[in-house]
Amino acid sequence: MTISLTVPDVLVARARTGDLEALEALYRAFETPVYNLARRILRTPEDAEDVLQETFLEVVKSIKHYRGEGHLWGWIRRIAASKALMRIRREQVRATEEFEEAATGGRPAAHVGTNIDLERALKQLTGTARAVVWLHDVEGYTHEEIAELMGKTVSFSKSQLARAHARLRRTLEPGLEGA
């Protein structure tokens, strides 16, 4: 399902002048989709809430530079995805050991083969792989857009997606958990 949120141009114009009521209306219009995007990319509701706040602080700071090219939701979505990816980068620096275990195929003790749902399988991916899967498969970003957001190459995005899909298949398909 693609979200196509629109707000009146006059509301955006008012927000660009710093009108607090207009800025609050933008926040109310986009808070749920921004939170949902961040929640799908990140591990915890607390991180998603932080990204929601960081996103709208950036929106308030930068709305005067919004040129009106494309939909406002696309602009806000890009800010939110960027903030979520920056959080993942910070998390990777702080928790290197956890990511190394996931990258080497370490399985959590609670692994139960076919009883694992997609949410749980996604949590087993590294933050980067999970973000690439979500941005590409759900949000519809192209590999070029993902590469630009992450400061990587297109081939990096493609390989992360392929590896993540393979890991998800191994986790979710019956009879493959020993493979």
Given for the second form:
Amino acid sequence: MTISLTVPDVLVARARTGDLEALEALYRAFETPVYNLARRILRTPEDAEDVLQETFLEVVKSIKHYRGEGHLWGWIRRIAASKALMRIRREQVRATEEFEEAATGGRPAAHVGTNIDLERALKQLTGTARAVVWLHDVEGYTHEEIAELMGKTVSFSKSQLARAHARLRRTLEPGLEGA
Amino acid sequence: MHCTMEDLVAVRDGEGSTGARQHLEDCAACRAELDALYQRVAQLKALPALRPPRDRWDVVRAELVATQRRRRRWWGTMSLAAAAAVAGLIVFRPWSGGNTLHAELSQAKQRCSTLESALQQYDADGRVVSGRSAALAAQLEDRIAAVDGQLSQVSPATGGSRPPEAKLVDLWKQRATLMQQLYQVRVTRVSYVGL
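Starting from the form predicted on its own, produce the coordinates for the form predicted together with the partner chain.
Let's see the whole complex now, leading with the same chain.
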């Protein structure tokens, strides 16, 4: 994914004053990376769209507090990641409730094919494992940063990353065992 | 014993144990697993960018415009109140001699000031309110603005049947009552304040 994430300082300065044109320009510059991040972490396109909207509602409300420390994309990405993780937590609560309901009714197990590609393999991961592998290996977050975002420990993040890779490997190369 | 995935990820991130690194030097199978890990991550990074199917800017913009409008109205009200307070101080100079009216005036202004501080600390835009509460708040803000308008008109030359001091006290008391009601609607979210 190669998208330019650099915006002129003057645009940011205008956006901080509430200038609608400047804010829209920021939206146009970052809508794809924000959506992409959310879409890779979350299960459905609808959830990712909601995170895109929530992220920019937060951006337009809080940009006056952005002091220019660090890259603007880093600031926006953190808001997006935080919103997406919040949604995963809600999803997990819902999934637990559904599981409890299904325990008495019975649900068919998810089919795991043998010829699925990486995107489908990603979708097979739990929300948390998918978020950790994407944030760490693609977005470049450290385990410390992920732990802080998730409200968990560094070892939790490391363990989720290893489990995610083990699962990806098994899904992508089901014939291989060991390691 | 072969490396676990935890070992491989740790080695890739430069945190692997000496034992794991030593094992990798000797074991072709584990080296192949480490290569596969690098390849998988490279493939993840190379996945195409997914673009949002719908434009959400209109929703964000509408929310932003509504917020800016609310803020402008609120600060407009506050500015008028401040101007009226300054005018009152100039006209009556409460520090030059005390009487009952001055004391009442001072008390009502103090009450308004306390409520204004409380309301400023409260972030109305970050809360979800019912339509009834939002309408009540807007109505109260309009009434406060009307009182502020009257306050800005009161001066020693105003004349009329009542002395301006008494009128000022009445208006400031009205303002304090309205601000108390606004506080109740905004912060405690009551849906009935007698309007």
